[in-house]
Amino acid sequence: MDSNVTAVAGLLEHFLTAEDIRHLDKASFPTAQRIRASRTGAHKARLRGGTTEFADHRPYSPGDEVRRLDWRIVGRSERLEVKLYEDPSTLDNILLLDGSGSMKFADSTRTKFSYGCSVAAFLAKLLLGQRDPVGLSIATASEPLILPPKSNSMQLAQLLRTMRQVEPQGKTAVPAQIRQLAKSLRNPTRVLLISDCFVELELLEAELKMLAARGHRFHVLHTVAPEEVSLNYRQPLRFTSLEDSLRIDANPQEIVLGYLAAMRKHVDGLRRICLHYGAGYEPLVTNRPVGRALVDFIQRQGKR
């Protein structure tokens, strides 16, 4: 088997379960989500076969549909190669992953950052399988990390390796990174924000407004831990900020009603922003299987 295929398979196993990978066959970003592109016209997602023209081969990797294999190549050389087909256009995609300190939070589940990396891995595999260019931006307090959108056979491994090397830290840099993307993206792009969205909504909306005004689209994948949804603690605790040195002693049972009201207001605000700009909003709780959650999200986008 090709060394790149082996490397990708190993990296995917780090981020996705076997169940998540099986869900890849059930997902496809809908062709109804079109965008006017200065490069090649109205976007339609790359098709998995059909009436479009043959474009290229790439090595098979876990999650690809078996029916896409080129059996002539398999018969001649025993190499597993997948057929790729050209559509009239492509849509660039950027996975914007929040790398702030708050994404390190974990209690009953893994960290939000680890979960967010799995979300990004699933989406990257799916979109690259549709032949759409995919890039990665990790918003950190230090110099933000950006990998430009590409659709070549090496891109998935590069994205996965990059995520494995990042340690979330510092204050949120998501609004600043959205601003940078809005200014630097040359082609109409779909930005998939994976974040706990612990940021002032007025500031976030201002940057998303600029992104939309420049012809880009976005979706918000709101990644939170179960404890952040319910605050289901019983004993007095010391809450320590993961982005600075702030500490607060509190009895959760005394503040839970106020906390839940504030959380509902914040989530309602995020939904309002997404609705206003025609964007998708999906709350992703870290105890939910990644593949199933994203298939549900993508199917809902197809119905909008």
Contents of the next structure:
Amino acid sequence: MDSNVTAVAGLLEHFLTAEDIRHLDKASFPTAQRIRASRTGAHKARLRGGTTEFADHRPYSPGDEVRRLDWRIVGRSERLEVKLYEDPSTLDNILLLDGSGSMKFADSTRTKFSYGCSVAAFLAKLLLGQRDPVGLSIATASEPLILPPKSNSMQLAQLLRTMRQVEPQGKTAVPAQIRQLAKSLRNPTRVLLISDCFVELELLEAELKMLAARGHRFHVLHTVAPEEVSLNYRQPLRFTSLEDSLRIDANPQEIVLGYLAAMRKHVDGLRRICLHYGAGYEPLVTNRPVGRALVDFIQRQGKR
Amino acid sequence: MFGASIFLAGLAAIGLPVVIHYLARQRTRVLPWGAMAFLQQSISSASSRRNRLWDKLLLLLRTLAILFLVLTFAQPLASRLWIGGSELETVFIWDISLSTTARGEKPVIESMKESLLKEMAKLPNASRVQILLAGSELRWLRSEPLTLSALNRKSVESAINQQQADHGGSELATAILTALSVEDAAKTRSIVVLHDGRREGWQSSDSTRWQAIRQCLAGNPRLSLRSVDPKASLEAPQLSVTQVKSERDTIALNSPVRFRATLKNHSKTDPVTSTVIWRIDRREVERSNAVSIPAGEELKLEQVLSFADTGCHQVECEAQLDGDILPADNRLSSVVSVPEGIPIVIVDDTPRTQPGQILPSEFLAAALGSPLQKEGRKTPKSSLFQARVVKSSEVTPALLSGNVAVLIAQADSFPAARALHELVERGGGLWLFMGWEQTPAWADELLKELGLEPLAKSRRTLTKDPEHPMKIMPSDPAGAFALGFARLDLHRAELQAVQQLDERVYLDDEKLLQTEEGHPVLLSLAVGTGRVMLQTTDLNRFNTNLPILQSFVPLMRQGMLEAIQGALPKRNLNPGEPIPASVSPGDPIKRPDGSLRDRSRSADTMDPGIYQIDQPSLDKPELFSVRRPASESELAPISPAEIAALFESSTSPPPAAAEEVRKGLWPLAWLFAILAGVFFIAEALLAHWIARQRASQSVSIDLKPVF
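Now show the form predicted together with its partner chain, given that the preceding structure was the form predicted alone.
Up next: the whole complex, starting with the chain shown before.
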């Protein structure tokens, strides 16, 4: 157990700064929205500590019900541990991380993928700390990677290790991955999409629509580099695609207006999709500390 | 053109903005990028196209600024083509007379072409040029003045190179006056004379013309006159044939005729020995070798020739001399006409009253070398005249129209006075032999018809020699004949010749008009284009022995030729004399240079040489020769100082070539400097504006969350 904590701490340090972790300690992700089933059995509601499915242990805290003590552990180790059970009234969380080549972009800041991993690590830690099941899906051009949502103590380490092993490449596979999730997820799940969303909005919307239709919820954490939303370059550049062999020679000063207009239109489209499906849209620019950015995001979630 | 063309090397700097732009592109940073789709959309967007246009405009302004700056230093000079043409006009007077074919190191005409081309090369574009050719006639090389440009210089140079000398003379003073007469007060006119250095062409003795030239130049400061003097002097043997002539242009078949040729050695120091060749129709008929002519002397040669064929013949005399500097004047031609026979009519009503009596008509026919035509007898070919004797009653207009002359030896009546008048008017001849008897009435009518005015009954003096006046008077002032001749107007008579009769004319009383010494008088009166000959001695042997005198024959022949000279075409003309219109009307004239002209330009005979008219109906062409001016053979040089003396100080000194060139040009350095400044300022303003625009564009998208 202690080794697990140590390992997790080490992994977290890889993704989060000390300031991020300080924010993490203070943050509290709003309780997952409970779905009020219109009829019994339509959705399993997940309630913390009050269901029949054992989920995990935690140290006894004053105020906890005595009947929840796991006497076996008390008898063996004289530690007071309470049992935790699956709460069928809560939503699973899936962190859908974009592993396409475009996420490798970095100029004045770190790569978007690295930033996205930090975001995922932060949210995973936060949610798992709240005993919310968290899973991971990394959308890559190769075999998609899915870790089903779990809330056990090993899950965070598993998530972090998995993210560390992934190298972003290839074209964006987010819509396909969303489709896959929509089909595979059994329980109502909150999908937290961490991506630059450089994909055709029609495709993305179609998959998000299907996701929402199957009772899942989603949030778009739009991860972009500051250069991508400003094109603040003075000299002519040769832009080479991170996803294919496309190459464009251009003078950013000549094309900046048109670029920003196109980008603005894309962002507006994303926002419209999120508004339409009651989803959240959070722009995350990679030059902003992860902790601070997510704290604002979390606070806004609390206002919903 | 440019005043400091070395600075044009700076035009290489125009490429700097482009090179810098290109090099900048080569050092482009490579940036891996994720949002390629947005880049693609932005490149095709209107704003991007506008931005690219601004950048291109900036590049253009920089290039133009550098271009005009470099051109400013190069001191551009533009022709005045866009500003209404040049004020500089040059008239070249180019001597192309016969003497320019003289050979020094090369023909003088070729040296003059080089000089002319050099002079033209100095002239700027947009200046006007005219070239006046001074040869057998004055004519312009081009009908209109030429405004020089880079496009037409080659064609002008080609026309100059193709121009050949002609065989005429040059009259440079006349040419200068012609050039001055085409004055345009708005132009600065420079007259440049290209000459061959010969004195004769300058007409220096023509003080009237030179005075007019000086007055014209003195009165207009915009005019200038100068000469381009030849570099080589002409010193070499020079022999010319200055004259070839015969006694008359119309001669009888097979009749020997004396031709006279004049040769002249123009060298002042060296005698020459030449070979003289006579040719008829280009066929050599006589050759004389080693004909010597002392220095500066003339030699007159005679050659008797006869012609076995009728038609026109060219008789040429050539004097061959090795090393002759001007071989073009070593031959000269004359043209003679050998007719079948000139038809004439002799009117004789004299009755044959005695056996052996020779009638006047017989005397006349014999004297003219034309035995009377009788049926079945052919006229011998040696006769120039073909005479037909008729009675006065047989004379009809139709008969007269087919004859060239009428001799009235004796006529009792003459009803065809009007027709006779018409014959004389159209150039024919009329010979009246007036006897001592009273003038017949028809003679009065005839004289009246001929428009002969009355004559005062007094002695008249006819002479061309004031020291030896010849008085003509009726032998019997009271006689009836004198009364008849009172109608004659001796004021219109010319003393053509004094036919000195060696023999004494008997029966002097029968001379109606005589000189004080008793010589009979033959009056030759012009009526229209013909002549009326009044023989004041009849041919009746009872009255006179004139017909049997030896001098009667030459008198008649010479007088007859004079009488019909209006009807016979003149074969040897002076320059400018028209070819007789009666000769082959309608057929074109072939000129000495081989060109054809239509008959409406029959007076276009300025060029010396042989003119030919081919008649399709006949196998023999009509020939005419135009004399070559003898002065063209005189190659005595004229010095530049003498020419300057002709021009006198009234002419302005010739401007320096460079200054003359610059007069026709606008300096554009100031304009180019202004343009360079404008482009530099525009470039700076535009660059500043673009930078500000792009600075204001440096914003990022405002990303707002949705929650």
